[in-house]
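As a starting point, one isolated chain is supplied in structure tokens, in the form predicted alone.
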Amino acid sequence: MALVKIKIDGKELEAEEGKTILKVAQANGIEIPTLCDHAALLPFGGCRLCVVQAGPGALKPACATPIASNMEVVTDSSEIREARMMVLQLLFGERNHYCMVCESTGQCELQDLGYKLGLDHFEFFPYEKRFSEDVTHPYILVDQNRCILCRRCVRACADVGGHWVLGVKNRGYESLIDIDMDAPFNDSSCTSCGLCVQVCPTGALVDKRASYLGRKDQADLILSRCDRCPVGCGLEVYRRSNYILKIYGDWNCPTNGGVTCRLSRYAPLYDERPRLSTPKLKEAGVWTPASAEKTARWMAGKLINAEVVVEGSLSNEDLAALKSLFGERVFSLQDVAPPLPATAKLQDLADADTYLVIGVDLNREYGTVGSLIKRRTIPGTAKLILVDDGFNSLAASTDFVFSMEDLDSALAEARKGRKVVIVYSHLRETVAEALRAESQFLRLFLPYESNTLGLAQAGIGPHIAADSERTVFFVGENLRDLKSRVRGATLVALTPFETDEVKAADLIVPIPAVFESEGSFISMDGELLRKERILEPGEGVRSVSAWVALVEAQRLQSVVAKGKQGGSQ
């Protein structure tokens, strides 16, 4: 892009043609003040506090103006300051923003923009027409009172998330933000990403949990990885003391750019599942709480002959940790192996021109592969065509639907495309052999748990059931149902949740949630990905590392004893 000569406020700049005034005064230190701007989404022009002199003529939006070559702009004048005070006048006389008990006080775009262009008192008196609230969703408060219809929210539903679920209904005064065609939000098409929530400049949309519990600039920023999928999603995390206030997706991120899905932003902060916070044996078939020192005993006396079993979702640590004490008895909970090869990686799905997704519902499972698809078929970019025999909700999104039966259909349909990119998990053997012939297809495999591809480095396989009397450690958040798979064995689980399921073992032992431990796992991409600590675990819990080497140290101890008691003899 060619460079153009212009000046801003008097100060000559250069910049790219084509660039708008306000992302070149921006790049320059020069401040304009925005509302409706945002850097994720394309600019809309429509709050109109970012208005500039350029030239000749009435007063030009900064952020959807391009600049030209000798182009002279002023933001700063009494008659831009008239206008821009116009603006916020009007943009608080239409709805109710009574700041003293919004939960986006300290922390609101509007407000901020209120106190740096000195607006004190209304020119239109507000509070005359109450507006209607949602608070159907489960995670999330819709306050039409506070709502400045700047369309961040719509445009990064649609543009940014792939989902198209919110619009604007009426016109003028009367003007409100549609779900669904008039939808209770909890009712809606809503896949839960959150990102309606991420770019609200107010308080119109709020994460329920965080309501009241603090601002984001009286919280730490943690910059870290989801591993809830094997996407590996950037994630920004407020923590303020050891609490989780808000989780957003992270927008310089390449992998995800922002989007997030509920796995990752919003089902671990309400997982109510009770926590495991001190070992605890089973004797005579009554629990009794053990201390680190007998738990770490007792499991080193069933090393023998014992075997483990792990979910993906342990870190690439953990996992070789539990190989230097178990050596090759280590196994997955799950198949590792691909039903076919992989030959794409996500970035394949930024130009395809064609999708074709077999037995996934990605709005409820990986669901940031289901935006990068979605952002570009519901618009009609691209072609997406769904297989699946099930319910599947992807297909409210898709162009055709087939079932397994017709899935011949849908490679004909497929064959059509000039990149086709087939999106998978499991496959049946039939499907997967017809798959195999379509060679000139693009296959972007999704492992079946976060860390699928680092157990498939580190050598472990699929646990084989088998009844015989040993023990098996299980380690991992599912114990799903592996006490019928281990039949006469005993039972050890190392988990961080105390469920019915996990009742069924001899010794259940806590280790780190979610957000309580950190560690390397592999994405999907093939990336060696790190996820952070974001908050510290109950006294009695310990990382799956921790209780190998008490374990080890309490074998060795074993070891000692009895070459002393042999020497004796």
Second form
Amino acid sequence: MALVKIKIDGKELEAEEGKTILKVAQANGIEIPTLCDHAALLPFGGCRLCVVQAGPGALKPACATPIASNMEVVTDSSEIREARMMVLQLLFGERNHYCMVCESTGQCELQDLGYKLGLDHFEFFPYEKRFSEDVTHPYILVDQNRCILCRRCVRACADVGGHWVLGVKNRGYESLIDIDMDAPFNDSSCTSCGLCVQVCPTGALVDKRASYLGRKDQADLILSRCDRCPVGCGLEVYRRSNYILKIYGDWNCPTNGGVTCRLSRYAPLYDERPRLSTPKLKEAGVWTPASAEKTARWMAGKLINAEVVVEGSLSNEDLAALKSLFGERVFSLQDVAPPLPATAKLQDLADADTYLVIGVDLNREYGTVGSLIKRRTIPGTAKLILVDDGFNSLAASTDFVFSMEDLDSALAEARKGRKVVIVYSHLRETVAEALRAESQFLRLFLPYESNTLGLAQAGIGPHIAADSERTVFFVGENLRDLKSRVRGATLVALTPFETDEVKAADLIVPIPAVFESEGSFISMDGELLRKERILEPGEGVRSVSAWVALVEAQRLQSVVAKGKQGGSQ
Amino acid sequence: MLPGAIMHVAGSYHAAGGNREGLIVVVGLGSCGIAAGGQKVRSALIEAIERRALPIQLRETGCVGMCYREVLVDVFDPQGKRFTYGNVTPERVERLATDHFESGRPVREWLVRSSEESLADDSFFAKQKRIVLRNCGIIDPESLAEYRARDGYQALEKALRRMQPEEVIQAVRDSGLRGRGGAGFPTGLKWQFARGAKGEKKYLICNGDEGDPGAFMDRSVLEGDPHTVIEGMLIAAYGIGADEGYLYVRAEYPLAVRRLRKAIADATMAGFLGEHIMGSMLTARGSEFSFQLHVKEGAGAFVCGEETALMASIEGQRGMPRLRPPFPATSGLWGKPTNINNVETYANIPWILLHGPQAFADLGTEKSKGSKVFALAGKIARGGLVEVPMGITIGEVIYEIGGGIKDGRAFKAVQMGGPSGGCIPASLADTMIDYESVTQTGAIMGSGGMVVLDETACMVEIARFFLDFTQKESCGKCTFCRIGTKRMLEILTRITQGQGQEGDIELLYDLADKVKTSSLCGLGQTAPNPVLTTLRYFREEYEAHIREKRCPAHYCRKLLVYRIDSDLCTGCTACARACPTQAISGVVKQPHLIDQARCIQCGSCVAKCRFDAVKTQ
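Pass me the form predicted together with its partner chain as well; I've looked at the form predicted alone already.
To see the whole picture, the full complex is given below, headed by that same chain.
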């Protein structure tokens, strides 16, 4: 696009033709108030708060008016201020915008504008009509009475999240945000990605858990990466003292561009499994709390012929520490190698015209990948072909659903595409074989766990159930069925949670939960990403590396002690 | 209509029917005719004809425009003479059959029109110029043969055989045709934009989502002559290079939808639609032209008449206007270049191509060419569908075509352009009907609704009525349109209820200005027009409501004072028994009295009084 000269408030500027007045003004530090506009969303032009004088004639919305050569824009005048004030008056009088009884007070864009533009009375008597609230969703509260109908949520849900759950029903001032054609939120097709809450400028969409726990500006903002899956979404984590207020997707993160899923945003905050706060040793069938020294000594004493089995979510640093202790005897709980080598990266999803998704429900796992695909397939820009047996919620978003038996038909359909990406995780041998032949298709492999690629790089392979008597250490947060993996062995579990499952072990050792640990992992795109520590773990909790260091120290001590004994004899 | 043309019609009937002997009887079965009992008349005719075993062909047609005379029955004799009977009822059929069908003596007193000028008054048609409606009320809309007998699809053939697409567009530009949906954008220019837009796939849309209260122009055309619209679309598609199109019609027009579907099926069978149009009849170039046409029924949202909302609706999304630019010509339906015109615009096209752009440009004023269809409704003596040349005055339409105001009352104003338009007062009856002149009054040409108001109309109430409509139909996207119109409506409502305050007029002006200038689409931008025009021409009525708590037109009930005229009151007690608040007292056979403190102005007493004794002031 060609550069053109324009003037905003007398300031001469050069900008790309076709950009909106608002974008150009923002890029040059000129502030124009907005409400329905959002940097991550397409221009909408609904609220009319951003009106400016651009050439002769009526005021124009800056968010929706493209610049033209020699355009002269005035962003502030008495006429403009009056028009903006009228917008605020109409909005404040439309529904319940009594700020003192709203969760969002202090972090509400409507309220901020009221202060900024000097709204000091209600011009119109506010309507008292009561609209419904929807409290059925486990994480999100919808209060239509606080809604200003800017439709940011609707646009985010559709255009960014690709979910198309939210819409608008009714006309005129009776318009309401609508969920799946009038379904209760909890019964809807909502995937709980939380984008709607993230973009809502008022208190109409609220994170239930964050309610009344504090405002964003009272919290520390930490940019981190999500390690709940190998996508590695960028997150904005808001922390207040030692709790997490809310988690937002990071709009600036190149990986996800603000999109996240339930697993990043809500699931960890709602994890109610009992925490393990101190090491416990099973002595004569009774669980007894043990000191760190005793625990480390106990573990150090079991190292001979021992092996360690880890979950794929462990950080590279923890893996390195374990390798230093166990050498080659570090194994993975899950598979590590892809059934077919990957040839595509996430960015290949952006311009493909056909997606062949095999056996993965992208609304439930790898949610960001689901969003990247659905936001192109649901509007019809690209085609989604699903191959799966059994229930897969993606089937609701496409006409092309095939069973594994019928893979050939799916492939025939896919061959019509010009740029086809196969999206898969675990695959049956026969399916993998059939896909291998389609070398013209790009392959986007979804690793099984967040650091599966890190494990592979460290040369850690899957664990094979052992027959012989030995000590097995398990490290992870979702440990289960420990006994089935080894026979008659001594078991140690390093885990954040004291579940019944881990009590199959002889020693349980507390390690940090998701937000209490830091470290690096390798994402599905092969990037080395870093997760920050957000919360301080409890006193008895130590990181895997710290436990390894303690065990190492104990072992050295015992070696030294043995050496001394040996020397004195 | 010239007798020659009628001869031609009758000729075409006789040609299509193969009957050169007997009479042809045609019943008007548009929605208007059916509503007035046309089907019953048709049954009675069948029965009467069969009983007499007369060699008569019974046919049907669409709306001829004389809605004030429905049910209409046309009788053509083999010489081509035409006799049109109005207000036909099943009871009248018997005499028609005996006198006219059997004995050849037309029933003079029931004739509303005839090719024999001595027999009936033709003033309803004298000043009309029927281009769009040239076939309406004449041919059987369900017969492709009759349409073809009236030069149907010859314009298409001419375009395909002898004209390059650019020449078609040039012809439309030369004709000076402007969009008949209301905004008046030059049609040829619009086509040129669409033709010039980059893209292989282009769409063509016909906007038949006629939503203005009191407007029925498009419905009558679609019901009365569906092939004209299809042919106009085909020529446009050929001009801009589109191969697929949508006819977006209100689902509230079931007859139009049914006739369109039949017309599309017939045209497809005959090779005028589908792949390789007119392939066997034309040279190789013509056969390269293909066009698929779909009917899409609207779901009853007024805003879907706005082109971008209409396209969203076709795409299956909520009908909400989108930002422009990009304009539909570059990025419309499914992001593809799209041309959209309304029904009447397309219906003009075949005529323009056949008669040449100059013939069209010869009609009308300097900037507004051709003719315009209006739906004449309200307090008019002869309400109906009329087509007049541009440049005719409003007064001519109302007095000469419409026959003046009903019941001899005084003409007060005419509401043009539906809810987006405005009220033009009687003092401006000399205003010429063209885009610029009408816009100057504060109203808009609109799609052709003309609601005539007499002295009993309260202008505040009229503004309130139309605003009530638009505020309900706002899609809710823009703040001003969504809430601003509602706030305006509240002010108007309280004025009509006697709760108006000083400052209300200024607040109305303030809101109207902001709603008009700051709304995204035409709905919001024009919604305040009825308020602004009534304020402009009838401000004193607003002031009377606000300051004197008086409704000059005696319409607003809350502002009326009910009194019983003691000279007329017979003391029948009917009013006292009807009064819900027992405000009326009196002895039997003595004049009654209304206690003003108790009266709630409900009007029950007026309705009950058989002696016209309850007066309002």
